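Given next, in structure tokens, is a single chain: the form predicted alone.
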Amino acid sequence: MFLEVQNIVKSFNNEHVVKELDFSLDAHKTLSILGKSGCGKTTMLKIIAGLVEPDSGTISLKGENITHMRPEKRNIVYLYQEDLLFPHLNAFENISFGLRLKKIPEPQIKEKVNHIIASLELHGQATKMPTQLSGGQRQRVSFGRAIITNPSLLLLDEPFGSLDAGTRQRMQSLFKKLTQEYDITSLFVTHDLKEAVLMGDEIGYMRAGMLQVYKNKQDFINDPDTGVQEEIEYWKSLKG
């Protein structure tokens, strides 16, 4: 198994905020999470990621013990929701800071980062700043410096957040296509129901600190406990 987390638990001031998490995925997939504010989706990707350490429980990646190694070592990488880009960088060099302190050979991250930047479609996009970038080109150049490093996973909290409802459907859909193309494996948190049953290969909900995953999407829809059932019957009756 690509990740496997086992027995987690993280309590802060005596408040379990996360009990026995126990969950593995496999490579190439997306784990969507599904969870209301304040049941412990945050804390759980802080420990995975490493900038949270856990009371007990273990954490495997590739087949490695990584519950407590440093967050540098993990080839992990954590996305928030803020798009956290250096300001005084352009678009290419924010994409290419990673590879940089990689010291990868210049032709090389020039041939990386344009393909990259085509793949974001963010053409003509390159040499602004960041204040010249609308809020989805932002996350696309946050996704880019994420992606073009090749981590081994990438956490993602609620990534498209703060975006319009119009971004948000093509930041999704653009999600869909680098996953595919760059093989990612990622944890999806969001708090929005479609958004979740759209990203996932497979989905989880979390409640006070506890994640149950489903083994597919029909038993997710059919759990009472996930609101799906409620939203359906929900538009079913506007259309009446």
Given for the second form:
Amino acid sequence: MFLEVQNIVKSFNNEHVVKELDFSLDAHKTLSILGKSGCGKTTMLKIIAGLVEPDSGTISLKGENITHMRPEKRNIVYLYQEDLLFPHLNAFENISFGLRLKKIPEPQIKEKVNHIIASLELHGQATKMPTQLSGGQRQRVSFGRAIITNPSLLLLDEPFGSLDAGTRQRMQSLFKKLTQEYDITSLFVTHDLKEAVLMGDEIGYMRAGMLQVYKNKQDFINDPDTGVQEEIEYWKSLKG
Amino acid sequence: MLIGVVPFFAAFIYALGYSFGVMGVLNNGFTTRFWESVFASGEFLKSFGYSAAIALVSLVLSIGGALWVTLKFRRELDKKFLSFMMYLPLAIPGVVAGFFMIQLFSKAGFFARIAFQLGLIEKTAQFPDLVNDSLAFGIIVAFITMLIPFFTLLFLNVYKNERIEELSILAHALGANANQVTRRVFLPIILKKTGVLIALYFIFLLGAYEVPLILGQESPQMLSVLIIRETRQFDLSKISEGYVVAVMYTLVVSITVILLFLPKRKKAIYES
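I would like to compare: after the form predicted alone, may I see the structure of the form predicted in complex with its partner chain?
And the full complex, kicking off with our chain again.
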């Protein structure tokens, strides 16, 4: 398996936030993770990213144990709920940030960034500062900055939570396109049922610090705890 | 406009008139001799260079110190007591800070006495000149003790408002090590956000009065001390020369401020 998470446990002040986390994920797949606020989703992502140290358990990526590896050595990018851009850099420089750290030659940086700017439909926005971009544009820059470094794993924490319905829909299609184009493996945390089904090759549901990954989408839909059945009934009742 | 610009502009016109002999009890009409005299003596340029050097050294050391404190002790400084201790020096006036420096660094001061007790010196004259000295050690130390707390509080505020903690974590996730996070995230964000204030503080230090008056040497003197000395002379003909220096100082400062606040030109287009 590409990503293997085994028996991860994390407590804060005697409160078990993550309990016996156990799942795996194939390369180039997206695992959507649903769950209510405070169920431990963000902590789980931060543990995998190396930003929070687990109390016990192991995380392996491409067969290598990365449980205690420093975040910058993991080649895992964690994307915040908000579009957190570097305020002193324009869109181009934000996207090229990771490449510059690797000291890639300038012409190559220019070529890669311009290519991703085109893929992200950000023509004409390269020189704009973060404050001059819309919410959707900022989120795309944030994506571009993460994808361009070719991370082994992308962790997305409710990335479209703050966007309006139309922009959110466009971002979902764009994300699907980019994951295929760049062969991205990702964990996609969301509150939105439809988004989870749309974005994930696999779907998991997290409750009270425990993650259940469903064998297929039908199992997920059939589980009464996920709320999908309620949603279907609701829309049916509106139809009459 | 009425409160800020008009009185300032009126005072400037008055000083300009005085410097060209148009105003003043002993002046008889337009002349450039006061300006010629000031340039011939070279005292203004020497004083300006001396003041700029002191302001620059004090500012660089203070900003460096404040950045280091912010980077290393930001979590500790969140505690109420330490935060209070940082605010405390801001309440100390320049005059008091100047006298503190005399108490600490003069030949009969605290450190000289310690040096004597430790047997490092046998008489006070052997203690190095640390106040009213040519290297302006006393002035610079006084400025630093006043500026480090101010800049630390300013940088801590920017650190929180600009979410540098989260941005640093993000930079780590993108592959940056601690050194790169400092150079590419922490420093540029803080310095960009506070750049104008730093430049204004340089101007403020350039025109500082009380501290250089107490801790400075006879010659060269810092600008404000020189200007006040010239305009308070018994020789009334020298007053106009004081106003020449004041006018030149005002022009330099005003041009700097205008350049600081001019809209920035856009950088080159990246896409091509």
